[in-house]
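A lone chain, given as structure tokens: the form predicted on its own.
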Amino acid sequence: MIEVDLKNKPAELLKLNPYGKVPVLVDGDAVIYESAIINEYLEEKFLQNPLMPKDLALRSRARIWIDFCNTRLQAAGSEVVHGPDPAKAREQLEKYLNVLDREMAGRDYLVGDYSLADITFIPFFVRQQRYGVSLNHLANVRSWMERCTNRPAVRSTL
């Protein structure tokens, strides 16, 4: 693993990933970037540890939640920190978190068992304070976040 200062992006990063974003996974000759794509690559490479449902409908649902996290929740979080109207972004973030709270009612994980859908939300949970977000009023999301972040494989990375 190589740490990168994103305010001073090295040429090596830009050569590997034209978006200039992290993470980037180099696996032999393969260069993969974008977190969701890296996760799917690893899912398909390490078949002995499946993290996507076998059922096609549940698999699609997992992808929907992965997209929700990346294109809505994380995007709103980024706007809170870097955007021109943090207050409006916080309102959006709150709206998305309420959607999640309703979805998680009566569930342990998003699509049955722990999956890539749940894993995708972990970076947001870890950065929630950075976005000025409290989950105290969102009991379902808070419980889900605790289940996810208290898993031994996750806990060891925090």
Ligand SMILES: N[C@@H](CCC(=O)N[C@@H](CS)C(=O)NCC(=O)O)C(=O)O
Second form
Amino acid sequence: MIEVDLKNKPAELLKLNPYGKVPVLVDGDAVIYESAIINEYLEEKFLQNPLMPKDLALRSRARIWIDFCNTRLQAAGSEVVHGPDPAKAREQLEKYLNVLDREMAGRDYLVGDYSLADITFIPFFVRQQRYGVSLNHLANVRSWMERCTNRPAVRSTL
Ligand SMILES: N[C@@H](CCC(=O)N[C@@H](CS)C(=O)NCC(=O)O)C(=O)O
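Show the form predicted in complex with the named molecule, please, the one above being the form predicted on its own.
Okay, now the whole complex, with that chain kicking things off.
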């Protein structure tokens, strides 16, 4: 694993990823960027550890939550930290977290078993403090977050 200083990006990063962003996965000749696509690549490469539902409709559900995380929750989080109106972005973020809390009522994971849908939210959970939103009243989100972050494979990365 190579860590890069994002304030002083090495030329190599731009060669690998024209967006100049991390993460980038280099696997032999394959160069993959965009975390959702890296996750799909790894899931498809290691077929012995399936992390997507088998059922076609459930696969779409998982992708809907992956999209929700990336284009809504994470986007609002990024606006809180970097955007021009953090208070408004925080309100939006709270709405998204409420949606998730309702969805997680009576569920262990978002779509059946632990899947890429849950995994996509883990970076948000790990960094939630930086967004200044409280999860105290969101019992379903909190227990789901603990269930995900207590998994041995996740804990080993924290
Ligand atoms: N959609 C991208 C977002 C990646 C991203 O924004 N990475 C941040 C670090 S977490 C970055 O490289 N920022 C440096 C920059 O934008 O110049 C993904 O999911 O991989």
